[in-house]
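For reference, the chain that follows is the form predicted alone, supplied as structure tokens.
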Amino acid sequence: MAPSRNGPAKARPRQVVNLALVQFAPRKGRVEQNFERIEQVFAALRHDQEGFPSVIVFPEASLSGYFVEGGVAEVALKSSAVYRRLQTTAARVCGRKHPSFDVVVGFYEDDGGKFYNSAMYASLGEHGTVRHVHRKLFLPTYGVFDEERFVSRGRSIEAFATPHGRAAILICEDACHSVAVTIAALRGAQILYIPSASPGRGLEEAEPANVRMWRDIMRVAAAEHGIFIAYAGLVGFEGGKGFTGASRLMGPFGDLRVEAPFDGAAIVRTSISLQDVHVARAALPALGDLESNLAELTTMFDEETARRPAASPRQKR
């Protein structure tokens, strides 16, 4: 099934969304075992006293682990294969008559032999469909990272309709660039999902410095754009590098709603009202101010692009 850019035209958003943010340590390179982890999560949520969530969010590269590097070709999957497996898993755990629910899952994608660091938003159940597949644009090549050697860059940021509001996905470093969040918000996203794999760096007041960095990035981005931001992070170690989960939900006033520990597997639950987005944007109309100046800003971006040298073959990937 091909990804749909904007979802079914008749999707009717519901105002209250029950979220589950999942952080776990995938088995590196073991796709089958990581699908089994997802099945275990579905089973645990089926018996949760809070009821089954509307949307379950998994981290970046959760089907394979992040640092597979030259092994990407061995773990990459077609988006249609990921969707079929998720549907089969949901039916086995929840039953075929279980109400539909949505998932966000990070994976390495094989698109005809071209590989991407991707995240899928899919609805599972009777009315299942792939609503969107986002491909990571900003591929880090500093410190412990060398991602652009092994995967190609995505080329777009889209907002898309879901049964639970209009959404967008950014993968890890994508969201470190404020312009990416701006594009998602301008395209109508009410909820921004960020699957992430963030290795721990530094130490500040008993927590890794990158945990605080992400908290600050999300707080400012959510408040500036009047948007919910749901972040799900990997945990565990790969090649001596430890990931900091700290999965969290930031409200559209930049208010932290819930946050998981940074050092272990967890599922955190919370409910949100999409009405808060309208309230936040009315109280602080920064996004509206941005739209008013969009033509001038676009001209400045065009001018800066014209001043830059032509992209190298590697940059065009």
The other form holds:
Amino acid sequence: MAPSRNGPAKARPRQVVNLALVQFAPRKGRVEQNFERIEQVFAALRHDQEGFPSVIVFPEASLSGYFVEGGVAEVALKSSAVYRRLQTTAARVCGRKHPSFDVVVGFYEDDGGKFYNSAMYASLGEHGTVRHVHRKLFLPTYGVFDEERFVSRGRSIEAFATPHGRAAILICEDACHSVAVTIAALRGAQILYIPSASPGRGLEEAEPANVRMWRDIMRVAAAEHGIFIAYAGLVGFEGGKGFTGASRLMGPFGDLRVEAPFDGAAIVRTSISLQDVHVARAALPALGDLESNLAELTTMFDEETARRPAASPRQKR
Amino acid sequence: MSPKLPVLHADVREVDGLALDPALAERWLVNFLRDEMIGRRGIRTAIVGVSGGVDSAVVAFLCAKALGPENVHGVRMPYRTSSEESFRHGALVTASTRIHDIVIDISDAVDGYLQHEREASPTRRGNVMARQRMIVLFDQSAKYDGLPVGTGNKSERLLGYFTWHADDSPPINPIGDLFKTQIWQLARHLGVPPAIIDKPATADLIRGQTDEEDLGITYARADRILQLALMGYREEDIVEHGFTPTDVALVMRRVNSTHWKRHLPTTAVISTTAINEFYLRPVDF
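What would the structure be for the form predicted in complex with its partner chain, rather than the form predicted alone?
After this comes the whole thing, all chains and molecules, with the earlier chain placed first.
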């Protein structure tokens, strides 16, 4: 290898993260049974030849199913209760002093009678902790969706430190808004987790149209921001609406690393090197360019916000 | 002289919401049947009313693939004036899918009532037959611990061309979001015998009737109009797509006068806990 013009390159620590993306069909409204399914996933991974993963990603609304309507009050849990239950589940499968591992789990959150479509990032094990709970901002309320009738909007997108890189979470439609991915990346996220529940529609080609759409969205978002994107989707039918799993990992070059079938329960394993984020951002410095123009962009956002009414009719409710 | 720049032309691309990949549709609908029947309800037996038409043929083929032919009961329910050809085509369906073939003649049951209503119009008589067939299907499902599977397509549902609380009664329906023209496409892919696909569609409630004569428009045209309307195009926009105002008005009049047929009965709301108004739970909760 030719030496660098600037002398020997400083070796960057190669941080490898082993991921497991889980797609499954929860039992509608049966929280206990769905914790049991999470336990089954832990058990399956414990016996997997690749060894236990660093991070396990579950879909949106994994503890209840997605379409719950007014039943959200019956299935929503406090985030502290979800965490405690995940800890006991992990201990039961892996032993009381198991090595730490992380999970991302979508669930309906009860915060004192206010409900959110949330996803938790938690480290499980002896020194475990809840690292972040993301509340979905963009609540689809059109066509087959009716989220804003039943849950409240989240208000922020955060990046947070984990043992496996700096991360952010967006839930399903959150990630359809490229600006949401931009904020996650600006806040330093190297890997973006997307728990999702995408009802399949559009059967005019060899795979459902929403599967193609999600792949395209992720490819562009990952390449533009030089970020890993890990997507885990529900599968199975809920009241005639079939979810497309197609859980996938998109690399920071916009390179699709792995993708599960759109139907059927599955666990997809892959390993990533966070070093790729540095390389991708150096090769395509779009995020750096964005930062250079951030002030102007913010001004333009402010101007557009000022031109509009203070709150949309939906937000007034 | 500067080199000539190529000018590229693209044809205006018509919106085609009717395109269907039949292999994907088959996979999707087989998954639907397995999930809804076995996964959600723990029921492994399907009861399908086999009329000899293409809709019920497609459903029979899908059920046979999803559950195995030994777990599907095709029930043929002729009335004494029903077409012989329909009856034979029903047998063709049960034979080619290798599902159970059950024949239950509804003539006595229907006539038992209609003998007291001798002045009943053909439409009333057709509705009695359609509802009698549902009585049979639900009872057969109790007999075999099965589930009746619906066979109504999207075109007839939108046009209101069905008997309320009859064709639309089964708790699950794999083809209710497929237009008739898509059903034909899927039928060819599934291997439904051509004689069933190629004949004129008929409800076979009145001797000699065909759907398209009853409706006053072909399914090919009606489906395009319906699709454009459902996508959000207004009637005047749909005319711009090459349809006559008469055809568009005919289709939309049918759609707009039959919304009630696609809903549960209207209930007077007097409380803040009215079912499906305030108390909202999904069907599978």
